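What follows is a single chain, given as structure tokens, in the form predicted alone.
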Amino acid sequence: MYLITKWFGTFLCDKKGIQKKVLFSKDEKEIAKRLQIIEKKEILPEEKKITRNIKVTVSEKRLQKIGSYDPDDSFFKDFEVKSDDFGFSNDLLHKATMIVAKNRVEEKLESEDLQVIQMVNALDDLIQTSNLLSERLECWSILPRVDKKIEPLENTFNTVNKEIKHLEEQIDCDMGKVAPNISMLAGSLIGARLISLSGGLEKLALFPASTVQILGAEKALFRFKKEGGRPPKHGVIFQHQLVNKSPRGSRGKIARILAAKISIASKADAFTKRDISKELIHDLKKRVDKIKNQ
């Protein structure tokens, strides 16, 4: 027997057609539903039901738990289902599939990382109109008997200041949910900068570890790609305490082995989910005491 699922429904066949089938409810949203599943990779309820006991041939990967995966058998292409046939309008699959393409949308605007994004953003907003907001503080206390006319900026340049502390507590706190390897590994504020730099934590994951050495160093590299002289040796991760405070010459090669497990911990953060910290802090620090030790 060989199994076959379309939008509109699931169905046993054999050579000699249809022997049976499971049809979707004609509303979209129902429709809509199933499409994400089939898009996740997992098993539509419908399919356990309608091969339980039953040994069958199909054609998809998320499918071979219940069956034998064979996608070449001739019998998947020479056979076809049709939606028509089953009163199944394109219409409502346009329907459906509007309604998966919304949804994708909505849990992408959700998710945690690009929250973080946000955060890091309006935590350097902050910290420009703190920076801002003291010059002016600074210029205007030096003039006689403006207490009462400067107070109001004080009070702001305070309030800004504590919601940069808010944002960070904000950040560290996410961070170890969204990314804890790299949160243990970089810190969090570190590792929430690489995150928006690269556009999300999977896009960060992506990255080879020569690229996650020189993020925040955009500028430089350009100034070196048009006028030459060296290449940036660091970007944001220059602010780990490993880098800037080892001494000038390996610093480059502290960097590149952070980054370099900043590279694995951010593939662990967002694809296994798994914990691996200890032995990527153990490595690392390893590593670094060998460079700083010949």
Contents of the next structure:
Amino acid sequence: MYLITKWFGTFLCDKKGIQKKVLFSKDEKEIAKRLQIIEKKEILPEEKKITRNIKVTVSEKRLQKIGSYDPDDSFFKDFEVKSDDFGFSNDLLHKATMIVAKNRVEEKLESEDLQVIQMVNALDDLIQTSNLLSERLECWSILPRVDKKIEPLENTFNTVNKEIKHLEEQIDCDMGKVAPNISMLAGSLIGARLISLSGGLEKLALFPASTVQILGAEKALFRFKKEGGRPPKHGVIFQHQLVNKSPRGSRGKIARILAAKISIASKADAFTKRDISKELIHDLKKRVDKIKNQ
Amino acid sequence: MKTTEIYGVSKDRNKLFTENPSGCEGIKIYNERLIKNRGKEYRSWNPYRSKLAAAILNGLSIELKPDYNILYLGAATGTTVSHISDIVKNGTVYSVESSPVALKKLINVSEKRRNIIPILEDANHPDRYYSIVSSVDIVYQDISQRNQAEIFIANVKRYLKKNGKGLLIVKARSIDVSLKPKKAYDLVCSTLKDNGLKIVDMIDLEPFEKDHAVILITY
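Show the same protein again, this time as the form predicted together with the partner chain rather than the form predicted alone.
Now the full complex is given, and it begins with the chain already shown.
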């Protein structure tokens, strides 16, 4: 027997056709509710009930617990349960998936690391603005001072600088909650930049350490891949004191070790949420000292 | 304005248009031009924004019907999806996208276009939308990932009807930046062939997109 679950019902089938079925009610909210359970990779109560004491083959990993998983079985390709046959319209599917998609998007966009990304990007914008304004003010201040003309610009410049400080504090505070291990190890600003470049804490955690090492040096990396030359040794982690205050010869090695530790820290922040920063900092120090004493 | 050999796509000089469905009059999706012609409203289809439009202008020939079901992987914000939705008026466009930010915009587009089914999932796992997607006439994929060929194959094998068509947009630089584009396309073609897909046509998207090609397959 094969178990096929579609948005409008769950069906036990074999080569002769549908043997047993449970149809869902024709209500978009009821359907959305079931799609949300499926999306969480859980088993529907209807599926449990219909397969009780029956051996089934399934085509979704989610259903592995109640049947043998074989998506390549040609049955799933040849046999189709059509919604029209049971009076379910595509309009109903549209309504239900809109509910599911909206909820899921909101859920995903709520995560704190997205706020951190926006803050870091805003910070970079403000720093750029501040530099531009300071250049302009420099040029302007050479001329005889006419207060009413230069003053508004000076005020803007001060406001921008204040906002930079404020944002830095805010990032520091938020990173302590979002990614405590990375913050302790690499500093909150570098950590925030890494999250921003990778597109999220979870994505950063899934990167290999070698990618973390050169995040922010994409231009140099692709130049190396296309035209040859020397590959970059560090991306934004260059901003870390351990890297930029070391002699040139050992920067690459230290960047590699730092990236490896950040990578472990990010995994802890994203998944286990344990505080392992002390051990990591200890390890890092030990290995960096070893390199410096070579 | 003249109809083209592709159903639902009109042409006026060098520009492509699709008919804005009733209920969507006056609504722009991505600031495209709206034109009235013989009492119907048409939306211009920008080949620099939509790779399918670029492929059609470069000579892609594919059969489309108003009741086709289409699986669109990498739907993004719905620029191309909206035009496909214009064409398959009575069909369905299952639009899979993994980025919540992009899907949020697509949901707005789907609000008025009831033949779009938005799905927030990763196309790497075709399992996960099995309960929503039925078998389809066309699988269309525009995903810039290194394993784009594998994603395409998995979805074609799972959802494409017998003798259905598949359209794969290949971004050469996603395959390997150090390869010449032509070599990258060949690499993808041979992966597709090894997995039993038949290659019907390959079209370069120059001058609209750099280092992109469309591969038309059947399975």
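Remember, predicted model here, so these are calculated numbers, not experimental data. Positions refer to the first chain, counted from 1. Rigid core (definition): largest C-alpha set, two forms, superposition within 1.5 Å.
- Core superposition between the two forms, C-alpha change of residue 287 at least 2 Å: It does not reach a 2 Å shift.
- Message: Checking residue 58 here: with the core superposed, does its CA move 2 Å or more between the two forms?
- Response: Residue 58 C-alpha, core-superposed: shift of 2 Å or more.
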